[in-house]
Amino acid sequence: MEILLKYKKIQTDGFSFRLAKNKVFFCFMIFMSMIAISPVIFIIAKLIIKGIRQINLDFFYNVAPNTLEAMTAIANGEIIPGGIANGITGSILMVLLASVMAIPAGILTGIYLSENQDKLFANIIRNISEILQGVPSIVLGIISYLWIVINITKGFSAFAGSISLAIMMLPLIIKSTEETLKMIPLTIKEAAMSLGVPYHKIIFKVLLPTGMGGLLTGILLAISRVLGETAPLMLTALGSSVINFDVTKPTSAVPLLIWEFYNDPNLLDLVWSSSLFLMGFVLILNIIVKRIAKKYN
């Protein structure tokens, strides 16, 4: 009887020790997670505190102010007049053009790589895509400048800027498309083939709708990346002080305006508000696309 009681006591003590160890490890994971996300929390808090003061209707409808207007407003203790309407319209224009060029090409290339995984040409394209993904954005801007600005458009333009953004989007869309299609069970494709469905309809009517959630996520990542790029646009779109919808002329963008504001001490307050807008825009875009992807899933 005593042996049995001792055995039960040892078993209980061991269970309590494991339970305590589990709680300690759980608290440690929570602590490390808080450390990991704390920079993001501090950045968001800083942007909100510094940038919310400049957010108003004029911020979305008016173009960027000049130095004299900013100095006058600061001297009178007022918020800086004007906004970033020229940057918002320019960013939307160039990202739309880049998406029109990059999304179809990226999805079709990803389909080819997924369907021809072991072929030599597919491996070459895959390697080029992976190398392109690691190329710094400033290098892509220089290439776009030499290729588009000098030889094709003969000047800075929204079209040249959209091409540089499209080049940056391609590797992400290609990779996400290929990996998404790889995760689709082979039985789905075999079922469609057994019914005599043509090959192109299997791709566009079966595989792509099945993997739509992953495809949208990859497209969103590509768009989110190029929305904040500055270096390629400095060498291709250049910037503009007015709202411009002509793709053959220089156009501004929100990242370009942030860079211009940063270089003018009188416009520093607009750096925070522009950055806050850009972060909020990407967040809203993420929420919308995730809801669409959830519907397909």
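We call the rigid core whatever largest set of C-alpha positions still superposes within 1.5 Å between the two forms. Numbering follows the first chain given and starts at 1. Computed from a predicted structure; not experimentally measured. What changes on going to the form predicted in complex with its partner chain:
- After superposing the rigid core, the C-alpha of residue 278 moves by less than 2 Å between the two forms.
- Comparing the forms between the two forms, the C-alpha position of residue 68 differs by less than 2 angstroms, with the core used for superposition.
- The two forms, fitted on the rigid core, differ between the two forms by 2 Å or more at the CA of residue 33.
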Second form
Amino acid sequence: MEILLKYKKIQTDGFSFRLAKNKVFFCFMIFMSMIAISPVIFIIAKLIIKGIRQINLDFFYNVAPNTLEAMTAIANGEIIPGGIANGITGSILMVLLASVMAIPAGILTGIYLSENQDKLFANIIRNISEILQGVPSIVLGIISYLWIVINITKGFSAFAGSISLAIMMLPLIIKSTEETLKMIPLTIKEAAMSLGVPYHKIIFKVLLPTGMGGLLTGILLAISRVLGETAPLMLTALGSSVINFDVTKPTSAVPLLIWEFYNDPNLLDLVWSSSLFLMGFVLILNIIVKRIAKKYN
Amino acid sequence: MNKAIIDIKNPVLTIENLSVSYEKGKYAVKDVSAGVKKNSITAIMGPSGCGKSTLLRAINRMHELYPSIQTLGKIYLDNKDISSIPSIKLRQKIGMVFQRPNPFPTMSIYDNVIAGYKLNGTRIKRSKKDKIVEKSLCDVVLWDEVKDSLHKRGTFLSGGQQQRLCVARTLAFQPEIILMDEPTSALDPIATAKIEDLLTELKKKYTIILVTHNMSQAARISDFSMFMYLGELIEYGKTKELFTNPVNKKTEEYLTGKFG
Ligand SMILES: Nc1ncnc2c1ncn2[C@@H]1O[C@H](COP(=O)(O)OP(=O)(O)O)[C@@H](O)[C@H]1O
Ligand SMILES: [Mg+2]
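Shown: the form predicted alone; wanted: the form predicted in complex with its partner chain:
Following is the full complex, with the preceding chain placed first.
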């Protein structure tokens, strides 16, 4: 009896020790997760504290100020006048143009890959697309510079900028389309076949609508990815101090403006507000993506 | 092996020397010849992998969508070679129900029923659509259950209801023949019983060819039965006779549960 009691005591001791160990490990995990997410918190906090002051209606309506205007305003203790309207319109113009090129091409390629899994040509395309995804964005900028800026628009242009963005979007859309369509059960397709539906109608009326959630998610993620790209635009769209909708002319973009503001000591304050705007916009896109994914599941 | 295959008088469907291969030289269906009686249920039985589905899918030419599959022999629908019928028309005359219920996930119940018209781009009047939907859903005894939720997604229904919806989808075309590939194997016993009742009702208007690995199901509802083994049609006769007095030894072994 005595021995049994003793044994039991040891056992419970060991048990509580293990419990304690679990607890320590659990706290450690929480701590490490906090460290992992802290940069995001700090970035957002910093952007809001430093940037919110500058954000008002003018910020969306007016083009970027010149250094002199900014200097005067700062000397008078006012906020810097003007905004990033030239950047916002330029970003919208170039991303739209890039989407018009990349979405149809990417989706059709994705369809081709998912419908012809093991064909040699499909494998080649798939590999090239994966390589493309790994190409640094500055290289895409250089390529677009050589193709478009030098040969076609004979100067920096929004068109050249959107080509480099479109090339960045392509592999992302191809991949997400292929993965989405591969997930659709074969039996859905066969149901349509058994109703005599021709092949191209099966793809456009059955497969694409069924995979719409995944396709939209892929497209929005690709857009939010290129929205913040600076490097390829420096070599192609260059930037502009006015609102421009002519695709053959140099054009500004929000990330380009951020870079310009950073290089001008008088405009430094605008870096924060522009970054806040860009981050907020991308964040909203990502929330929409989550919503879509949830709705279609 | 002594085959025993009955001769069907005035068949609605005639299969002549049909062979199908997925890979060159390897036949999943070997030289099958048989007629199918109008307004009856013909069951196709046999162990897994014996070629039941392959035979069934040859009847509405599903195989032609996969270029590597080779089909030899002829099939006649009302004495007309099916290879001469355009595939849309053929599949309107020969409907198909699959093993797992497969309503179109993006479509409402209503749209699922008329999916054949919708997806093919056939324009029909709203009033005619309504009629087709109501009639088809009544025929599969689903109307009362779904008439208030016609515009909800078909995928919200239970498995048995979804399968009946899939039957309704083929009925919308008023086909001559309905091919069914183990339509109850994914369903519970109650839903299965409902589908079986439905089939005995439907055969008054349609001809049903039913692949099943469930012998008692074949015995319960079919009028004629085929027994296939290793791609060959071994025995084909009236269900009662085939079950009580099988001619072929393999058939007997299968029916008595020696393999399968
Ligand atoms: N898509 C396919 N590719 C290659 N072989 C197949 C394919 N489908 C079926 N088979 C083969 O054909 C034979 C018959 O299959 P199936 O008709 O599905 O049999 P059952 O429906 O009687 O179980 C099997 O040996 C199977 O392995
Ligand atoms: Mg099968």
